[in-house]
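First comes one chain, alone, set out as structure tokens in the form predicted alone.
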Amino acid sequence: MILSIESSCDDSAIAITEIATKKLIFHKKISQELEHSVYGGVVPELAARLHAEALPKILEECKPYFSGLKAVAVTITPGLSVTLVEGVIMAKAVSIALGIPLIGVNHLIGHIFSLFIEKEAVFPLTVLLVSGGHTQVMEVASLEDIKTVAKSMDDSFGESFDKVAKMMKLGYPGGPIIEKLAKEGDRKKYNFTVPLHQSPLIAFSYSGLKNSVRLAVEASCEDDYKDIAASFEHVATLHIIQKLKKYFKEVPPKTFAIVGGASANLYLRRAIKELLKPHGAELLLSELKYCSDNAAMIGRVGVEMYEKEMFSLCDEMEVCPKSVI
């Protein structure tokens, strides 16, 4: 089995995955949303302290499995440096204590493999990653052959939801709050401009839309928030759809997937599903419980890397906060 640790942001998670069957033997996650909600976003130093408390408690529950462990996998990039370090320190300690190899995992690749928890991986596929500060489209041929073909020039899809919720003083995390509020609103009430709609670039940008929403919030009252939320969600999603439509003219999709925390947004899922219909492409989605950060997806990548002997040296393993694919 492989023990995996995830601490890239505000979720403390550990999982144990059986190598031969890909079966998830153990998985536990402790969220910090309540502690950070009073600040309207994640406070890195607070998150690090909470990881230092939560991770050892979860690891204690894993002791019965220690004798069967063949490796320990841990998120090393990207993420908050002070929180990544908490996971890496624990992984190194487990590796040394049990005499098993270390596997350093890219968090974004983890999200791709969230599609394949407890199942075999299927490639090639085109992936839309909407996670935290990342909005990007990738062509994935295998674990070792991943090409990014479009990415955000500034803000991402997911973080724009958090920032809009913060503007309205609605709490954190903002994604589920804005999605719920949008269901009650008029999506055409506010005529926000679709970002880059006249640009030939296949890229994403949310800073302009975010600013337009800020001006609307400042000029409105709380009764208008549901319409602002609905109009924002519609335009934020339409931006992705327009750019994917442009990309599909060059590279028609065969198997398409949406991954990352914001892939749980049902409005986005429905829009992508409609976009794929003319192409007859298959849509892959992670289970909702595996869309957000979790150790099960890190363990699933860990299995692939273990089989390819892609190990890291303890003395050389370092966190890399801003690494991307």
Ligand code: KG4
Given for the second form:
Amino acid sequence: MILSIESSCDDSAIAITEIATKKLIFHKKISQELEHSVYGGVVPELAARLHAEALPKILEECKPYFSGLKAVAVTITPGLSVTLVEGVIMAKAVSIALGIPLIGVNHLIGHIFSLFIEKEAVFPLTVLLVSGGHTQVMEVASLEDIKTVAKSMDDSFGESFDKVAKMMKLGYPGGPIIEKLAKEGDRKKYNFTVPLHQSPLIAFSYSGLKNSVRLAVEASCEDDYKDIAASFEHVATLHIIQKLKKYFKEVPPKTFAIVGGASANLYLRRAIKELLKPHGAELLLSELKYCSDNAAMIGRVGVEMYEKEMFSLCDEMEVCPKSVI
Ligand code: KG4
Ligand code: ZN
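Output block for the form predicted together with the named molecule, input the form predicted alone:
All chains and molecules follow, beginning with the one already shown.
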């Protein structure tokens, strides 16, 4: 079995995955949403302190499995450096104590493999990753052959939901809050400009939309928030649809997947389903519980890397806050 640890942002999670069957033997996650909610976003130093408390508690529960562990996998990139370090320190300690190899996992590849928890992986795939840190489209041929074909020039899709919720003082994370509020609102009430709609670029941008929403929030009262949320969600989604439409003209999709925390958004899921229809392309989605950050997806990548003997030396393993694929 492989022990996997995730601490790239505000979720402390540990999983144990059986190598031969990919079966998830154990998975526990302690989220810090409540603690960060008062600040309207993740405070890195607070997150690191909370990981230092939560991770050892979860590891304690894994002790009965220690004798069966063959490797320890841990997220090393991308993420907040102070929180990544918490997971890496623990992984190194487990690796030394049990004399088992270390595997350094890229969190973004983890999100791709969230599609294949307890399953065989199927490639090739075109993947849209929408999370708090990333909005990007990737062509995935295999674990080791991933190309980013479009990415955000500034904020991410999920982050823009967080910022809008913060403007409205509604708490954190903003995604589920804004999605719920938007259901009651009029999507056409605010005519926000769709980002980059006249640009030939196949890229994403959310900072302009965020600022337009800020102006609308400042000029309105609480009764208008549902219409602002609905109009914002509509335009944020339409932006992705317009850019994917452009991309699909160049590279028609065959199997398409949406991953990452914001892939839980039903308005986005529905819009992409419609977009794929004329192409007859299949849509893959992660189970809702594996959309947001978790250690099961890190363990699933760990299994692939273990089989390919992609190990890291303890002395050489370092965290890297920024990562590109
Ligand atoms: O993948 P994830 O758990 O963490 C990162 O790797 O960033 O994604 C978290 C992000 C947050 O920005 C959160 O607001 C967003 O995903 N999110 C959503 C929804 N659920 C979570 N965004 C839009 N709609 C949702 N339903
Ligand atoms: Zn993530």
